[in-house]
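The chain below stands alone and is given as structure tokens, in the form predicted alone.
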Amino acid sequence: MGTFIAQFLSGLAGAASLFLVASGLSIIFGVTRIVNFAHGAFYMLGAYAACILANTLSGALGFWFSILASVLIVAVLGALLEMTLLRRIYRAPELFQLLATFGVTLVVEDLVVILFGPDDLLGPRAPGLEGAVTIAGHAIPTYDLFLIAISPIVLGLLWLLFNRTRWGILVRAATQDRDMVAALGVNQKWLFTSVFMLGVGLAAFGGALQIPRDAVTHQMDLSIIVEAFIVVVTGGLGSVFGALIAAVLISELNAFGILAFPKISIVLIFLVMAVVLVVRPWGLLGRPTGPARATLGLSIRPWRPMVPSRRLAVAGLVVLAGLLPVVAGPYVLSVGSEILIFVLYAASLQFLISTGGLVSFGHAAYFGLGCYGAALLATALGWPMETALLAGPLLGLAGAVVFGWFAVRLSGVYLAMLTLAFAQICWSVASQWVDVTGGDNGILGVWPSAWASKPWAFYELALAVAACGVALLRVATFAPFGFALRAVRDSELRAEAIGIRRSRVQWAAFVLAGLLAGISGALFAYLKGSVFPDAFGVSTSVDGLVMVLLGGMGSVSGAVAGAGVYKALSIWLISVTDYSKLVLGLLIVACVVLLPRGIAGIRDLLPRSLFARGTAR
């Protein structure tokens, strides 16, 4: 019983954090439906400026202004960030704004690298809180019992603010409805940019805590907004109240999880979320949102098959691609495989988002399911190349039919979240089913067939997938198949009356996509020889998402530019800099606020005489 107890303490006083930080990210969304992906980089700052400070002022009285103080720095870097990049991306599309987002989250990593080293950093003791109480026969951390009396108390100040001041009501008012706060007259900036400071303070606030507890990274970022997103998703997006429950519930998942489920502990609080999306699709407390934000360009000129000019262009380019063998050595063509590769994972996602209108989060189990399914048939049951190639693609297929089936149920920001969490529950599999999967050390050895052991046989077979697979996905997008796709995602409501089912539609479109993907992956894992858990993360996901933008979401085929060009520039990034995230970030935020609309877009910024008219990027 007292392990129990204590157990039970040590789940709450993680839950403080996770509730500041979550908190501020559901109030963001709750008024500006910004999906602030940055958010875990404020709580990152909020740990370094706490730390320095507290280290450099003494006593009692230093520590606690640091903590302060560290709120209201970060408080203010978010207001100017509102000023300058969000307030330009209001009315765009959550993707873009996710991705701006992502964009800052990689600046501020290197950026915290370049100021306060690579280093971790350790904080001071909270003063006053240093000791340890006995309760259940167990000693508990004075500190965390402080800990578990900040949740109510935020929690309390923050229904006074929202439910006693004039700000609060104008805040739940637009919450409702921002266009009708607009209207009666309200300063619609100002009130976005105290929400934002509120929420970022809120962050900052959540980070200082830690310092007492866990040491300042520079990757506590990417760690705090996964299980940050998890509960603003799980509590219902808007809802305070609703954070509060989930952080608890997620916590206490984490903490007896290692004790009762050790070897499905981190797939639990996926399961959860997941669970919650299917039987309540707008969370615990949630509220529908209303219907998502159109992407922008894709109405603005009707997509029409290539004329036969331009196809014998495009195969031209295939040709010419096709001799680079001739011209480079191994090295570029190692890269070249792997260009073409993201070209064909890519090109799938932008099936989903663009014709199917689905924004996927999670794109990556497919990509990772690929990966494994090829590795597992190659070393465990000793298939040959050519078969595992075809077999291993269709675990990320049945990943597609069992994931699609729930996710269609969903639109949105919260479709997008239950990707990311099939996502994350297959790289905990991976991470944790060590039996078969190998855990963190991966699989190793999984070499291709001796007659495509060369790089040029391995480019030239990367090749004529990725053109193949490209190929299909046009011939789907303009087959009646793409037309009852785009009908759906154009309107719903008229689609079905005329006879489409929605539902059933969109499925097909996430196992063509999912098993694309997983062709995809499988030849990754012939590429590189080996398999890891990361070919489920975030990071691939979010890759193939930038990939897509890039390249241009109004736009058939605009991703094998986008992936041609980020999968090279990353590559060559990594290779000269050492701080490759930072100008990968500001590349991705540029986009965003000066290319909405990709590559493909700077077609629309020349004359059009200089295109024949009526043909589809």
Second form
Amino acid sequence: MGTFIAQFLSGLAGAASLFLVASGLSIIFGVTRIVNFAHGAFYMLGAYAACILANTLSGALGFWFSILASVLIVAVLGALLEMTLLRRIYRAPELFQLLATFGVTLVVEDLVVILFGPDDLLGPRAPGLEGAVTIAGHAIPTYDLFLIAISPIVLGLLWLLFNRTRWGILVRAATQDRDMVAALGVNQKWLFTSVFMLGVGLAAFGGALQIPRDAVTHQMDLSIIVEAFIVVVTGGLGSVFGALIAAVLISELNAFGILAFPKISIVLIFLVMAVVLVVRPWGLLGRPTGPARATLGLSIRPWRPMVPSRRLAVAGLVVLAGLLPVVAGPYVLSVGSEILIFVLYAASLQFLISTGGLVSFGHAAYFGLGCYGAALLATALGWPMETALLAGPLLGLAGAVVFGWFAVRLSGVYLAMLTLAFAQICWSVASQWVDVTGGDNGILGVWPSAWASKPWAFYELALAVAACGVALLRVATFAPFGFALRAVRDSELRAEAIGIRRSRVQWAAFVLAGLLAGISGALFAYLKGSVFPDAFGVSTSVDGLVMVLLGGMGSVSGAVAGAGVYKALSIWLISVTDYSKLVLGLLIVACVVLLPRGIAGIRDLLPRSLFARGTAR
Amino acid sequence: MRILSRLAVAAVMASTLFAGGASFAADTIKIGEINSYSGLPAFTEPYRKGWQLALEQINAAGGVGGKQLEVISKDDGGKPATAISAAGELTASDGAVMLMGTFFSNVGLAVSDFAKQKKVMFLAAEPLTDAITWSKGNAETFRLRPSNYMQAAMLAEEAAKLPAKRWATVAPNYEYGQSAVAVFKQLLSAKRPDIEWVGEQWPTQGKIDAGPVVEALLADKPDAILNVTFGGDLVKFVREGTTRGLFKDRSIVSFLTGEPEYLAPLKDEAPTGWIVTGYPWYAIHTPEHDAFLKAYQAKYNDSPRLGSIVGYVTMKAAAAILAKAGSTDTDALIKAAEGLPLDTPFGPIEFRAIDHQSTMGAFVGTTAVKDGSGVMTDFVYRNGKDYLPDDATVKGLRKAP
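Output the form predicted together with its partner chain next; the form predicted alone has already been displayed.
What follows is the entire complex, opening with the chain shown before.
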């Protein structure tokens, strides 16, 4: 019984920071519709600021002042970010802000190492709360009791703020209907800035409160951001109370999961989120959102297939790319192969996002399944490359069949988070099922057949596969299936009225995209010669999103350019500098501000006459 | 299209000219180096300082065979796939004659498999996994640091002397933690059949939920605990464990905790009385180590970490291999490295011919707090060659020659 109580209290204490970060994320999303990827970075900055201040100032006063000061400092940083960056891109397509805040995260990760050094920092213990109280025969840290009290207090204060102040009423109104609030003459600019500041301040508070328990490291951001997303989505978007319930649920699950299944506690929270979303598609306390007002804004200028002259030009480009081995050495060719593999991967995601309107945060699932499919066939069954490449991607296809079936029951951010959960479940299987997957040591020795082991031969193979894959996706987009998919994206109600079943069409889109991502994964396994669980990692999924967004969401094959630019840049940067994340992040932010439609949007800046004949996008 | 193809031809010609002009200087020998500089700076920065110091000393002494050594260093960001790109660039376009480095076990394994495929020598510096020299070992790969098995054997030897009968374990839930626990259990149970394993905790690496983990361990009522967590997880585990009284009247045996990388950040909260492996640089007084310490502090005005030693010795080993081989041919390098003796700040070591593992050892001692920071006391250097299984067992474990 004592253990039970002790675990319960630890779970509650663990929920505090998670709740603070998640509630901030939820509030920001509710009003500004920004999926703030940089939220974890602000959490980390809060911890760094508090830790450095508290180590300089001594005494109880110094400690609590440090906590408050760090919250204010980071909140002001957040406001500056909102005013200088986000304000410029509210009008950009949805999710573009995700790209911008992702860039900010990259910058901050390197910046803290440059500013505060590579070593982990240790903050002081909270003065007066260092000890423990004995409850039911167990020593419970006093600081844990303090943390347990924090969540309801913050919840209460937020409730007062939203329900008893004019500002709060305006914010709630904006959450319900942004356009209406604007029409009533409320200065949206400052409303958004203040909301962003509040959300960021909550994240920083969550980070600052961790310093008596945790070490402050430059990787804190990633460890919290995914969990915070899970809490927000499980609790229901925009619901602060829901965030609290979900934070407590997930923390308790961690605490008791450790007693019951110490090895699988990694997946437990993803499994719970998946179950919650399948049963309650809008989270525990979320409300169903109405049909989206505006989609990608493509209805005005619909896509058209390419005119013959442009097809010829594209064919010419492919031939030109095929001539690369004439001039390039083996290293350039292996980089070229990698870029082509990611072109196919990003194009498959682009198809889901642009054509299908289905934002997947877990596209790495199919990529990774393709990797493992090919690698297992090659090593466990000893299949030659040719057959393993053909059959391996079927595992990606199978994954898409299963996950897609669940995912299409949801929409928007909920769908995105469910796909993320599936990718994470795949990741844990890959890293835990050591007998089959080799665990973290991966599968080695997946090298191509003799004929394809020359870099030029493998490059040509990758080029052929990528070109066929992208062509197939374009054909699918302009086939009746593609039109149906676009119809359900643009208006579900009208599409159903003319007899198009949304779930079935979107499911098919998942399966097609999953198969092509699986093919790119299988090729990737043979390019690298080995596969590891990080093929399923969040960063693989995010890389895909960045490529699509960079290339331009509102285009059919912008991902081709996005993947090429992003992959080439990141390979080159990591080769020449240790601060590749800093440079890459800054470039992404610059791209977002200068090219809010992505690389494919460059043409909008050029005189139209240049494209008089080819109007396809 | 016509314009395009003309442009293409021009581009082809221009780039061939460019490529032809870039011949590499024959008076240097290039070594390719890969590590997780951006992913794990706390460990890899000291490591980089270590090999840079050694490189400076080697070149100041005239280099190898009259040629200067040049190290081309790449960051892998902690990802095996990125490390493979880097290895490709280093060998195919930068003209590196051998590879060295890596920290994470999976990155080390990926590069070792690359080395086997491309027939290039690879000197793994930090990866601890036993697979890299045994189950997945290959002719091209050598490894410097004492492996998981060796460290487990050193700790199990100490653990067997403890009266404790009920043991619990806590380890990060990935290959390193899993194999550390498995080997330790196997070796300790062999020495002490009376021991009972009463519980195990597997927190996610980097995300330990320390309070519940400590409570769960308390519930198992062990006499002693094996800890394999490190870095930020270790900090949280130590803080929660201290507050909740987990370490009171219990023996704790802990991997790596004595390394300054992990012990120093804990400051005065460092645990006391733990039996650990590590590197007490402040208390080693041998001529070899004094020379290293003096040179390191003079160059960087900083204290060394274990990473510094590993970087320093890896570089020295690479130079010694090149010097002995007298050639940059991979087969000659492998032949030179097998059985190569080397003087290090820890004393003489050797790269075993049988499994390409170096006999570098580790310090085993007890933690204490001195002047507000964690230190190792009562430590002994354990020579790695005494903690490896006999040759017949190694031959059974290793498929490669």
